[in-house]
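Encoded as structure tokens, the following chain is the form predicted on its own, with no partner shown.
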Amino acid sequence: MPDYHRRSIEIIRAEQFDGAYAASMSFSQYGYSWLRDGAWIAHGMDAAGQADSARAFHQWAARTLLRYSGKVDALLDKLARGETLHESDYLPTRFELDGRIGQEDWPDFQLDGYGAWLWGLVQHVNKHDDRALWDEACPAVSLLVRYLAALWPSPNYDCWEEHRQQVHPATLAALYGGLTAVRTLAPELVPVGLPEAIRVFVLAHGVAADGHFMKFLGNANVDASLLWLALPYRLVEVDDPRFLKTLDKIEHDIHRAGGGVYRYRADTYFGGGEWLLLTLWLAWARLELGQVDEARRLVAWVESQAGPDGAMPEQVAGHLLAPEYYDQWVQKWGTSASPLLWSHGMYLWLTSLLKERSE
């Protein structure tokens, strides 16, 4: 059997260009870096002693995002103005890796990477005292702030690159998470109240009759990046009831008994299969729950899905949701991706939270 943690950590360096992090190479559409998955494969290279392979990534990722800051405030500019923005005018959701826009079509504008990032960052930061890297990438965090402040309430494509025209608690949640983050090191950066009226939006239009998250404002559907809501960005504590009938609602309509987790139940990716990340998001919101069986579980079936030398895919199709479009997806893009760095990235979280428990 591999050593699954050491494989994670070479698999994350093999596909890590002068701080960016591949999505994954070997698939067609993933030779990318996307802010939202490069902050969660840093946060599980921090914890697994890796911090030099992290720090590189943020270090990139700020000075990517310095290169636009021109377009930022062109687009500040025009909503000033009350012009209409164009899809072009903002931010886009993934870079090449030496840092340019990509030209190819993409659905782009998406904002929950960028919450993640500036998560992601201040965890870091914190994590190592590192008040060097912070004070290298406040530049880029002020720019981001000012970005977000602007276009948090703009309906735009959830983290699955989907539903343009809706707003989404969970990418709100990143904002919100991201922003709270920020204004612990440098609450001058953070317009007043801003975070606290993103959660108070959330809980006031995000919520369900019954109770749980909505997928999006309008859909009382539940997706998998829900969790995120108490894990890792804290809009509600993870025994908030709103939160524990969401997991409720998530373990009934999209986690297969003994197996792994669904994005949602609508799903027709690759045939809607179930994400290994999501089944680690699933083991963390079981851990902090008290529930370290079941966690370990749910890692224990993440590991058996690995290739023999370790690979861990995005989504695997033993069980899908929606067998009829697996074959279109093949045909369009060739095989799903693996390795997924992302998946990677979130063993080497849980596997050390697990390790964290047990001592």
Contents of the next structure:
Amino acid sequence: MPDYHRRSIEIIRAEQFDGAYAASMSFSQYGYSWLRDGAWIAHGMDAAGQADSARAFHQWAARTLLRYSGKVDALLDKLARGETLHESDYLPTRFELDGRIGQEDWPDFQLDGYGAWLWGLVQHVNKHDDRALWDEACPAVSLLVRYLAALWPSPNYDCWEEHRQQVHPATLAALYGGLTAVRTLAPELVPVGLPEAIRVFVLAHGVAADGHFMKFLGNANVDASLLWLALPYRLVEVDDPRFLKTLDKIEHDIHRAGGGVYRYRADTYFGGGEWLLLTLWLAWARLELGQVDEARRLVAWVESQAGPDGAMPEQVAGHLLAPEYYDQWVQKWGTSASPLLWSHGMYLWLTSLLKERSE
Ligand code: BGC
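Next, give the form predicted in complex with beta-D-glucopyranose, keeping in mind that what was shown is the form predicted on its own.
Zooming out: every chain and molecule, the one shown earlier first.
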């Protein structure tokens, strides 16, 4: 059996370039760095004692974002003049590994990754008391806060890069988490009351009639990314009744008994497989609720899905929700991503939490 912990570190390091983490170099579409994935890969590496790797990522992200400060200023000017924004006015969701904006068409207007990065950066700075990194990153942080303050109520693609016209509680939770984290280090950067306004909005509009959080406003299904509302972004605590109801519904609707977690019931991407990183997220929730054995079972399932070389895929196809879609994705883009660095990052994070519990 491979040493999954060691392999995760090796795999992540092998696909880190000048700070940027590729999502998955071997998959045709993922040779880019996403802030959403990167924030979690860095968090996992930090938990595994690989602070230099995490720090290099945060430095890369900060300098990459600053390259586009003119773009943000132009967008804010347009908004101030009441002009209509175009898709190309927004910051992208992923960057080339050298920080350029890619030329390929992609559903770019997604805000959650920026919240994730702000949250992750603050965790790293606090863990290492790395004021030098914070000072270096502050101009980028300030830029993003201005960007998010202007755009948070706008519909934008969700974390799965879908549903451009909808407003997603998981995205808003990431913004809430990122902004509250920044406020602990630099209160002057965050407009007074902004995180609270986001929270109030989610609680007023993002809860279905029977009390669970919903995939997007007007769609009462669950999505596994709703776990983010508590973990880590703490828009509510894990024992909040609305979160517990969401968790029950996730278990019932999108967790295969004895197996992994799907993104959402209607998923057709690569036939809608079980996602390793989401299974680890569910393990995290179980752990927080004191259900350590269940958390261990979920982590063991993830390990059992790794390849012989320890590579952890994005998703596995053994029990697809929509098998009729599988072949067309493979024909379009080749087999789905493996290894996916985000899966490995989450694995490092969960195993560090489990280790803490057993000490
Ligand atoms: C997922 C995103 C992810 C990207 C890179 C997409 O398929 O929907 O959440 O950031 O892959 O891993």
